[in-house]
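One chain is shown next in structure tokens, namely the form predicted on its own.
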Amino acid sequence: MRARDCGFEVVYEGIRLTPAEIVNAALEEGVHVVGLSILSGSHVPLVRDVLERMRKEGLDDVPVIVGGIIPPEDETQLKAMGVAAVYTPKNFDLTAIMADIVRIAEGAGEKAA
């Protein structure tokens, strides 16, 4: 809800989507940012798969943000793969998170222009 309050159009596709379904939804909706919430502990292989599929579909300019229970070493690995931001339970200031996502989306828009 907080994202909608900030002016974002939020497209929620549900839980337990495959990486292919996530990328397909991003293509169909023409998104500016893809947000993944992963609590299963499988964030590294899942995010890698999503990023690879996005690149193959020409969505490599769309930032991906990830949230969940993510250890610092995995956060480093995710960012090295191309993830724009990682949010964990220590990131509880929703206003700061929304401002960060706006910054990320604006930065991606400037690169595309």
Given for the second form:
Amino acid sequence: MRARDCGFEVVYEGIRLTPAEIVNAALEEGVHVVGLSILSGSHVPLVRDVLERMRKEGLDDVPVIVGGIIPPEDETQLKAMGVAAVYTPKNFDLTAIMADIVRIAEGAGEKAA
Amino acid sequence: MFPPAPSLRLIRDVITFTTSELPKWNPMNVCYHLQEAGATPVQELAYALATAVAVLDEVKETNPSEEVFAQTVQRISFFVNAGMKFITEIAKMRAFVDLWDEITRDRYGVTDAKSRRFRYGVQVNSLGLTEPQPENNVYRILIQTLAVTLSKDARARAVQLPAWNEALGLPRPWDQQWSLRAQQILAYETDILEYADIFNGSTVMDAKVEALKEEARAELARIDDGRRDRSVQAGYMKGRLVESNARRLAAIEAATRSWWASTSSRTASPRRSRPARVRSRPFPKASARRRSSASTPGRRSATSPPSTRRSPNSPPPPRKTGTSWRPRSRPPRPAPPPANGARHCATSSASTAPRRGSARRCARRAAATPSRKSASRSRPPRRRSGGG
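Which structure goes with the form predicted together with its partner chain, now that we have seen the form predicted on its own?
Now the full complex is given, and it begins with the chain already shown.
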């Protein structure tokens, strides 16, 4: 909702999706950023799967951001895999996160151009 | 997983089957997620009860047998969430008991008082647990537990407590044990189980319970009006929950602490309720950390001197990064999910295509809104590195 208020066009696909479904939706919708929310603790293998599938589909220029209960070591690992940003419960200022995402999307757009 | 009508049919079939084949089985537990989805206490009452009513209506329509129906009513249980508004939570549970008794008696004609009992379990609130200063979550968990156990007439049948560090990562066995001990201390070391309901006769409690019941009845009536179309009903409730959650999030951002109180969004003043500044260091110095790293978490270290910063048997202190400490020894990682599925994986793929002005406005607003909540931390939050 906050993203919509900030002028984003949000494609919310729902909960409990497989990495394949997510990558497929990202491809079909032609998104600028993919956001994943994972609370189950299995963020590392899931994100790895999503990133690999995106690479295969030629979406490696689309930044991926992740939110959830993510310990700092895993955050480092996720970022090493290529995740653009990781948000945890301490990041409560949604508008600041939106500004962050705009910067990430713009950065990716400039790199592509 | 399914739209409302087919979901109800599925629940009905399960109930009908288990009532005849597994008579001691509790086939359904109504609603845990409401408070975590942003519901106010009145909404929790109304929506949980409305869900149970929808199920009972469905069962009654297709199973006219009085016996089966009485059995169904008796076997329905609820799964409730408990939050930080201590008195309100006690009142909420008492209101649940009264309203369920009312509904099962007046709407369904259940004559046996025992069958009308509101049976419920509780998972106290995980949503309100914070990542900064996670040790404070212990107090939150205990207070929330008290709210659902103190009033004998509305006492939870089962309580499960989150771990103090749930906002940091998966809890270790040590953390889980700490939560379990809280329940055991409450049950075995205090005398709360020895008394009748201590709130009976309290005018303050009665007034609060009556107010909640009245509002919940009004909301239930509104929902009942839409019962011809289950999707409309569900849409109405979802809309109201989204509204409440938006208010809750806005209150957190504005640091008004007016969580879940439906009325407080009108009355809460940010200035009045801004958290006090803490001047002392929140976490021990490096030397204290080194000392503690030798001792096993949870083992009382009789030799370490009492300190104002760290009690001898406190959990291992955070590392330098302070707010982002997490357990040293981790439990084994969960097995990777089955090939076909990410169970708790949601996505919102944001196609930004920002109208330039709005994006800039958004960024400006972000910059212009100082992090009020940081006042509760003694150290300024680390700057996020723009997602690098």
